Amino acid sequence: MDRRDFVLGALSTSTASLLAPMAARANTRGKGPIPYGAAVRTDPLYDDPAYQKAILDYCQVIVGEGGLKWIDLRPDRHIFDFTQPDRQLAFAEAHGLEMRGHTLAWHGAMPDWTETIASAEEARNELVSHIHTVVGRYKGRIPSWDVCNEPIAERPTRNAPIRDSIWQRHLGRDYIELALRTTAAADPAARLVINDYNFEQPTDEGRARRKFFLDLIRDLKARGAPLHAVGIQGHIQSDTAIDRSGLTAFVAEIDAMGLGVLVTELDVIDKPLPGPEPERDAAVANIAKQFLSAIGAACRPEAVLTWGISDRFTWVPIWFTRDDGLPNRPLPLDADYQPKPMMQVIQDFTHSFG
């Protein structure tokens, strides 16, 4: 099983000198601050009044972590499950916040049953069906989706570019632009984004992937499919450096075509780091702190948002656990939801394009 299924110098800023919560509510895309959103978990929304405060206290956005893949909405071919993305954008629309769908197309996080598909017919059914379904229940309320997520394969090449799904078995790297012209249909409003991670490597991998990126995206837009933005995941391998320049190149290709870039899914995977809490968070702030200023300075993201806001609830633990068996902290909170150094770094930047 894929990780994906689920989901370095020291900063002089001191916890004790990190900005007040922000409350204060910004568009997506316009002036001032870029927005700041988190993923977030149902239950916790409800249940857990200091992840209630954090959220409302820090974030513009919320993406469910999950609920709107498959695997939560459709355990059964014949059923759809609402009721975590129902709960998470009532909780958002309550408090005016943005919520963002994610995710409609996807290699992972698929239900048992989808292996019976058997025929490109039958994919197509499925795939058009379920759009129109989701998208339509949260036509004008969910105004960003997620619509492909990770469809760049794990190390592409130029015979096999596209991901292994069930969608590019029968259909074939079709399926990207069928699911952007399916949900643009069913929400012509809504801002369509392609999302995938591990731009920010300096390997081959890295470049392959950047570069097979750019050529679908390319093919999308002659093609003249509906497309909008690039979301741009994060999950840093914190034993790995930043290609600074090569990522920059990268965003400013996206930029120069007219598509907007957001920051999805950040995250520092803090494994190999030192053990010392004061030592690894400025180590895990700083990291971030080049991934968007790479990032920056070729444009102005439209949107950051972490994989969770707090230690307390993050997914990096199935996949990463450290070998000392101290906890993870890769998020700009720690577990009991004190701000630590990343969250500086993220304010920082958010706030130096307004």
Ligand code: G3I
Given for the second form:
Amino acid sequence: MDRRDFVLGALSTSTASLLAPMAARANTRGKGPIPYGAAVRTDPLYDDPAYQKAILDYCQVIVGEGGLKWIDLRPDRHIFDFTQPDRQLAFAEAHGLEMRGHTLAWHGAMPDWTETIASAEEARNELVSHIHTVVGRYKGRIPSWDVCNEPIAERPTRNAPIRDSIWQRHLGRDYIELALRTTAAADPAARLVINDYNFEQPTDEGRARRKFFLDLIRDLKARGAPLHAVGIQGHIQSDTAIDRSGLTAFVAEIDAMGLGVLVTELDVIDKPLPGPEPERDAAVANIAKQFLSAIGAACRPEAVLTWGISDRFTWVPIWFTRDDGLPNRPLPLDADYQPKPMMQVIQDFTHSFG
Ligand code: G3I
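Next up, can you give the form predicted in complex with the named molecule of this protein, since the form predicted alone came first?
Then the entire complex follows, led off by the chain already shown.
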């Protein structure tokens, strides 16, 4: 039995018949303006009226910045804590918003107990049971999942294109197909996405990431894996230009495979940009515009989401605090929920499609 058969062995034949690849939906999915959304934090969604208003004023989609990651869901091997995603989904459903699920298989945000997973069989069983439990709970209510997040190595090479993770260590790259097929079995109507970053960079790393990511999704398509779309995160490093032609060509190849494209985590890491707010906000907006237009030149994205909506709640200072000590300004609204030029760029882009 080769490794692939071993890894996929968890799926019974009846399940496998369910997973005959769904016809890839046309990439012109949706008409009219492209939906805009943002990653949300659960607490302000309920205790900050201005935050709620900002989300309701601008968003048609939300995704939990946390809540559906293993570290949030699985305090130990035998407990699932759905408090956060249940509250996020309750807000979304109360206000007619779509909610995306992020994420089922990732190297990051894994609870310590998962380090005790000691065999391929144990890894397969944990991944399959996790996905069935989580996706099954939200079947028909979360229509789009980041099934695999950041599967490509930081600096991929021919010999090591796939990022190290518990799943990759025990199951090899076949964990990706297993996660896709298991998610499709848990919710056959869900749209399954693989999500990654740094596709816009004009560097050897950026070119390698685009190449090895395309190799991965071509291989998955060839295997008939139920993959429907690609998430381009868009955490844009403002100290490098946008490789417009490289990004457009990359998106065109994805589109030509019949796969959808989403912008899933857009923000502009403004650490190296000038301090004064008007100048910095204008630079952030221009960078976002170049990024979005390079993608829009090759396809109609299914959605554009920013990773947060207000500078009040952003991950960026965790890693990219500014040397001048000024607060980061990576998102479309400022810390007082006032729109910045970046929000106008996003609105112009999403409405430019009809
Ligand atoms: O909630 C705890 C808090 O109780 C504790 O006091 C504090 C101090 O350690 O940690 C808090 O949890 C933090 C959590 O964010 C909530 O704010 C974690 O330490 C921190 O690691 C976690 O970081 C998140 C990171 O993913 C890892 O899950 C970021 O907010 C989130 O923006 C980031 O998002 C990722 C995407 O999932 C994938 N793409 C890249 C993106 C940015 O790194």
